[in-house]
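This document starts with one chain, in the form predicted on its own, laid out as structure tokens.
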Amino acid sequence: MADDAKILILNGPNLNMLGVREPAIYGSDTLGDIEERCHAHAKGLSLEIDFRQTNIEGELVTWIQECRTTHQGVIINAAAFTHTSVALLDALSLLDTPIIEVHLSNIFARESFRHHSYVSPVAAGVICGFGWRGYTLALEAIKDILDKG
């Protein structure tokens, strides 16, 4: 059932600075490196991905609203908006498709303000602390969810 499903992968603020920003926490891979790995992994799973990044909260909300009829699942690393954005929660709540929340670092081993997520209440699952591999794990999870239909 999930063959050729289109998955939206959303990335929030400052993720365009991966490889430069705090590599001890986020690793040395760039967002472009992660995108390449996701495309290769998705192809092996017979999934199509639409990979995007923005620093603008409203743009994420618009993309989520638009994907309601065009995508079969969402993988989201909302970055700092994870901990602050009721607007993202409201937009994600509109979806009837599976949502997987991803974080490069283990947000629960960091500052206490990072322990709360506005994405988690609507996510099928959360993957954190595995660096770029979290994205490929999320692709496998969403494929499994879609296959079980």
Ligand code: DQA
Contents of the next structure:
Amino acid sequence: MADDAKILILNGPNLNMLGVREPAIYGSDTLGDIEERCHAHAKGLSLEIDFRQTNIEGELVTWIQECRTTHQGVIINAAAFTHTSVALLDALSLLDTPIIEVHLSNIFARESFRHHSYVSPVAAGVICGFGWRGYTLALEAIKDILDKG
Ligand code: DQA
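Could the form predicted in complex with the named molecule be given as well, to go with the form predicted on its own?
The complete assembly is shown below, putting the previous chain first.
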């Protein structure tokens, strides 16, 4: 039997503060809660996940560069770097694997500076506004893309 595809799930700045950070916008679940649900969901889809968070832009860039040869897909909530980082766009552009962009909140219903994303041009799709379920929806989307080859 073929090995499960390995998916890198990346989380950007301040997402380590979920649970205490603006719960009216982001909900009361912690990032650890979301990670647990992703592991459970991924198992059912025969995916292996590698779930990470950093507040450092360069660390995200390095992880993206490294995953070229180790992972078959990327799910990314780049948080505030979504709206600012050409470096992230350049790193993601190196990948031949599918990329799904996720946001907990509906960024289009919020301030106008959140309406632009440097990630979207290289993403297969964007899921936003569904809270933590966006991550499990993204796992299903990436599984579907990988299965279709
Ligand atoms: C976010 C939306 C971003 O605008 C914000 O900077 C975040 C979280 C979300 O998941 O809704 O930190 O990516």
